[in-house]
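Single chain ahead, written as structure tokens, the form predicted alone.
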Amino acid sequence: MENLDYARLQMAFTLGFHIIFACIGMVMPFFMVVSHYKYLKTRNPIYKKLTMAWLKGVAIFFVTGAVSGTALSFELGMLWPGFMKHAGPIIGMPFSLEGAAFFVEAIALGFYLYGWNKLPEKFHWFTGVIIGVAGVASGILVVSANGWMNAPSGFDYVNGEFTNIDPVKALLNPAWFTQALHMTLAAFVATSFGVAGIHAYQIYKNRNVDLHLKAFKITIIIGTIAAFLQPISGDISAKDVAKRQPAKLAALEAHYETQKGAPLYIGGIVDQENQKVSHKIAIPKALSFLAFGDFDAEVKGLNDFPEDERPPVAIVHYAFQIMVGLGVALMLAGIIYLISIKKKSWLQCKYYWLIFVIMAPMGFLAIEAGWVVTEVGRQPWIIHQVMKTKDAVTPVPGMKYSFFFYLVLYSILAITVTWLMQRQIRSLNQKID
């Protein structure tokens, strides 16, 4: 058990630090290519010297999100050998892909990086774009891993063994649509908003502000407009989840007995020796609404699994309500926003501003608690209804001195990269020669 309870650290630790660089790295390409138009139309050159401070930034993102990442790659062979002795053959291809991906993006950021006053200026551009949606396809491709973990397809699972492969099936599994759509807008929302609190926040000390108000805007516009989709997207994962995993479903509103016309729990603190959730708001019927689209659907309670194949109760339903609460907060934010264009004077108060750089970590907050809900909803598997966790750990021992080795280098990646970007925050309070 020791082994197992370091290798599920390591992993969480790992892929929580991983989850922010590699999140940054696919939105902010495309403030950054924004910018970049702003500046071709308008030769204005605030916006070029925005443009190459995020670009700078993307360029660090990339570098310690390609760290990270192979980092999280070994991590799969060494945690996990009894998972990719299996798994390996099958989800190979979206690792491949994203292989290819981050490729693309490499190329296309070194056309970018130094192509200033060297390439026709729409093709210069245009390269910006590609690193972007390189970013996103990666990140789309690994979301599909994952999907599948959560719904596997693509092979015949005969007396413990994989047969009949078909990757292409297992990349486009019954989960990968409604993951990617959910973890790419969340994506956008949690950088957004957490960029545009830095700006905010520089506005608020009355720092350049004619630079930070066009930053900001450029940032607030894009997260308000994800922040609405978001819950749509919610809403199309909760559905899928409710299908494919009742158990997680049941977990996530810590609903211990079949019924229907189940209630939805709003905050609530959870015993599970009792089996009771105290100090909630339930809705009446509207968990059956918004799982089934029926008010008198009937929605399985956790007694009705396995008491072995059940998560973790108060972990998945205290995270889930975390992610639901940041998302909406998150949209109130972008709604204040949206009034303030009308409402100019609200621009001037420094109450304003700091509303939004209150909100800047929040989404992050929320993309972790959103990845505690996905993984620790599906224990004890690791592949669903497959294979346990326990069964994929690796049986060498002294895996508390990977998780300490890796403890020490995620976290000086983080020193390093917070130091590195409060440096290029500093540089734009530089006046323009």
The other form holds:
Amino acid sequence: MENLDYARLQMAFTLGFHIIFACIGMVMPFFMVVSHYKYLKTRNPIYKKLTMAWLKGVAIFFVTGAVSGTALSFELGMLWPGFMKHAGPIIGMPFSLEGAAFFVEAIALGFYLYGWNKLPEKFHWFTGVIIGVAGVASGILVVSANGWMNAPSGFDYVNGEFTNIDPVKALLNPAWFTQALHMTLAAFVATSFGVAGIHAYQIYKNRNVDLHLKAFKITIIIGTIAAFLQPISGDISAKDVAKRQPAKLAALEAHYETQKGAPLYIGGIVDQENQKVSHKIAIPKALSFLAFGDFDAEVKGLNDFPEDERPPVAIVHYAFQIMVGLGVALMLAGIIYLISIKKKSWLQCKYYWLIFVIMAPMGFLAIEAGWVVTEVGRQPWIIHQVMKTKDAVTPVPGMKYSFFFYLVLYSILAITVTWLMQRQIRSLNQKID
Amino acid sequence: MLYVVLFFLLFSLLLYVMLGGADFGAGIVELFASKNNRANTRDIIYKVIGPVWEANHIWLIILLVILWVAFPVYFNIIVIYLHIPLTLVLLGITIRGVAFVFRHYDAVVDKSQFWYNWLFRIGSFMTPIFLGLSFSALINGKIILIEDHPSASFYDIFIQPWFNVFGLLTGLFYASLCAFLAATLLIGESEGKSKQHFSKSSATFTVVLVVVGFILLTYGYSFEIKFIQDFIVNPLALASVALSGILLIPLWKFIKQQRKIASRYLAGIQVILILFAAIVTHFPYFIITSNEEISILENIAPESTINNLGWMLIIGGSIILPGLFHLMKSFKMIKILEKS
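One more: the block was the form predicted alone; return the form predicted together with the partner chain.
Up next: the whole complex, starting with the chain shown before.
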């Protein structure tokens, strides 16, 4: 493997790591303030304990997200100086706004963490709300920069020079809205089901059921709402990709030949050499309809693109299938929860809880798969149709070692955080029993 | 607008050097504290820097964003030629940050505290050292731009610019500055025995700071490092360093009189003076490579970008600074509004 491959691996690994922590750090404050609100209203000490437990989670995830985010802002330049040199002045606006939002979040976190019994109750609660709002704002802003890579705008590209730069237009690039909506909902789905699953496991094990049931309820309601909204946003995203990045759409559907009334493949094994997909379920004309809202619309196949401008098909197709499949599964889990509101007897059934335990990591897997779709699907471009990834990579040799360095560091960090969470839950159960 | 952006660049640099520095310094003070004092130091650090340390480190991100948006040439040189020391800076930031939170938010207090403590201390010490090494590489004239010397080796291009005695001295200088700031800050928040302890360490680190600073200047002068040579003949730079030295006397008086807020301001002013001296010497040529001096005002981003960034910084700053100020006031880092 070359330097470029290791640089890409490192970027993928560190981004993949950061995304999980950032999503949790972004969504968990909302659980915390809901529980805190219930405490202020009912003065039930269980809600206070739950708030404090989630708060510790927020603190741990926030710091891990913050340090890995700091590392990423360096890495963008350290791995892709060719990209940052030109892109920096164009997409600086989302980053500077994101920096401001992140700052607000850190300030609010300082107030919230250290403000117990020091600040007026309502103001203290409100600083918790700010943490969540500022976190979501940072997420939305940073996705704008990624949207710009997919839909570059706000500049003219003439003879290899970037001129006529309009940072506002770059911020408001056409991919931003769809991507930000999809990602924000994904963060809510994944974190809600993740946290709900952890509490479901405690209920399954019959530990401190009173508290965990309250925690489960808060999280699963938020998760279910987000899971039902997600397909709508997915549809908007697909239509958007079809319009702007036809090669990506073709790759995620493993669609080789241009045709009218194109079928939708579900599953299937991609044979990249012979350009065939076997073992699939094909739904006639569905791809044309989903991509363009017309059963007979023409969908461009990969063969219509020059060979050096096609993304790796198999990875993108599989990742897309995984993302959609998991999204559907999470929606089904949401339906099961909704039914259980009427059928209370289900709550006594161990298998009911087991379903949510199994679903706990699925939202995060879907997020990772989704990022593989959008990032690998854009290849070989780092800026769609403008700059290739290989032209942006750092001239510093030895990225192999850099990759392994981050692999080891972040793996240790991930293990430690998981271990810490386990200890939090154990002590939470002990304190009350 | 360019000067607004430049102002915010220097402003974030100053605040990062000071506030981030005080955070690193807290770990250094803890590292060099005697065994008996460590547990106590740890608790006071938690109380004093706990609420603000995360905000303090965001200045680094602001600094970085301004560099890459407005000054792409500078940013590019930094991320390519300082790849190795910056990776080590990131390692330091990561381990000290997570260790600090882990040691205070771990639900169980057991042997793992030993590891958190040591990671926090070592991370706090190594980060300013490598920040200093990175900064020294920009000004010591050893960076060889690859276009100029395609035959130069990996060592010449990516290691030798920062891996040298001058770099190490710069790193030690910054680390002792951090420790000095932290000790001065911590004196005000402690009582009785620990107050004595911090006064002692503040005194020690002041001496270390002055000695290392002197060696740094002498070394730089005698080994013909252009930045230092220019520094020593610049009357404005010399005057501010001298003033900063003189201010040590009232600083010690304030500390003895327990005027903690006044002493903090004074320590802050001293850092500003040192930074001012470093900046004024070579403005606007902050990067000195093997064969040229690169101005920060040349090859900058287009005007539309600079204007946009300037406005963002003004708007962002007017939201953030009052919030930050309120945060620090609430947790008694500053007390300007209270008359007592």
